[in-house]
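A single chain, nothing else alongside it, follows as structure tokens in the form predicted alone.
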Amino acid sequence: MMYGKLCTEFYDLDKRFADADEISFYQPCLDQADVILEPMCGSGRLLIPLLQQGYSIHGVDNSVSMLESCKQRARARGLDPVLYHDSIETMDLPCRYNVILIPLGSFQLLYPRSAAYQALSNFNRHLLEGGKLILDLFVPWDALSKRNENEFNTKEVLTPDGGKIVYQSHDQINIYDQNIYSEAVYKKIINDQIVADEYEQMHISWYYRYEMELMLEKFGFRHISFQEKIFRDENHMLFIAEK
């Protein structure tokens, strides 16, 4: 999938950067001296910490919106992030790195599963020799024991030019092919009025501890640790595996 303009705009609005606390979840697994890939970077959430953090990071993207909103957001903050515009399943990038890592189950938008499977691959051919790639995933467990196969959500934020955006999904849950696909609509309202609206598609996959062990030992990776941590009342699998 490829986030639009208003998704881009209600994302910023909808997520904070990464605090002192998340920075902590993933500092353990990083060095100073490593070069990093943030791949599914986005608006650099996770990139702009990091690099106010003093780590060597750069971030790839398939979203021109989204990227231009983290160029942005980094200059404002006196930082010249090094970011591609290109597909992590087809790139091939100038740069080969410590450390690959994707935050907060990005990795699970993947779709189909034959596009993770590129990505795995193409995550060890970016990796140094020793390199680590960082996966935290999850599992809809509250999604699994509703056992409703269908679920409407609403949300919406407030944006600086005194209007809203209005966020709206339809989601369906595939428990046997452990996906949820989701429809969804922005619409950003001035006035009661409508002045903009976004039509978006996504998928969401999930992997069982020991089917993505198996998935990771298929394309290339080996001595793989897993750790199901806890954070902010959230269940995290963070898996570890070296090239």
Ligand SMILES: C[S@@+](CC[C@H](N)C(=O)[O-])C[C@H]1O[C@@H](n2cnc3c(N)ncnc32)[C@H](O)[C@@H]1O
The other form holds:
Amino acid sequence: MMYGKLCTEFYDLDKRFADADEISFYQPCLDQADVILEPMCGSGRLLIPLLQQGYSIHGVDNSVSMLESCKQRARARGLDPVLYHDSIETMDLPCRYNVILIPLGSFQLLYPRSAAYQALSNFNRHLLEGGKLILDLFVPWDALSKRNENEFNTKEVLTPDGGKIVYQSHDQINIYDQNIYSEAVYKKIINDQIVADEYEQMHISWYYRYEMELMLEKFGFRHISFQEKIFRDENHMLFIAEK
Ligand SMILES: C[S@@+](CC[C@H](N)C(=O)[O-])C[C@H]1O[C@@H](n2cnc3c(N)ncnc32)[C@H](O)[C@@H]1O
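Having looked at the form predicted alone, could you now put up the form predicted in complex with this ligand?
The complete assembly is shown below, putting the previous chain first.
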């Protein structure tokens, strides 16, 4: 299970909304006239600020909780976004888009590789002729440099009801399959009592530059450009590919 109720509550308190810096990071690739699709839009961290800036952007996600939060957070700002509950590998949406944008490595949640291939093929189908796919990806250089097969992480956020949510994960890296398998638990604690918990498993894959370029070509993209960018001390690989 991924992105359930507790995970969504944690995510929204931990990440909130994309700020002006992040918007300016993607803005050079966007045109105000574009109709944009954000696959894996989640709770609208980026989608809502882009709508507020006047962009026409639809979202699709397979988590009911994340979409519910997106609707609520949008409604609180007087917005009513077009959102679809679907998996990006199999979605068949009624619109075709000028731009498909996936920020901050979300594409890397697709697992196994066949899911990533299906998604790329489906993105191509959902783009207008000449439309652009924008993928922001990363290689987990830190995890690779530690060469440590097992890593334990913990993080907590305070909740408005006076409690906290504690997140604990155990990550295992597989450098040959190029993925990190993560098992995590979210625990909501109020007055020292666990009032809710939720388990999560996910894979985070990574792709190297030329591998990704070949994959994009294989699924019908051309004029593929690559930029390496540093944003908030992190390395981003920005791929822009045309249908
Ligand atoms: C890290 S969150 C990112 C949300 C948002 N793009 C952001 O920048 O905050 C990843 C999202 O991908 C969604 N997701 C994961 N696998 C998916 C799939 N196969 N199809 C559709 N959505 C998926 C999850 O439900 C989650 O909301």
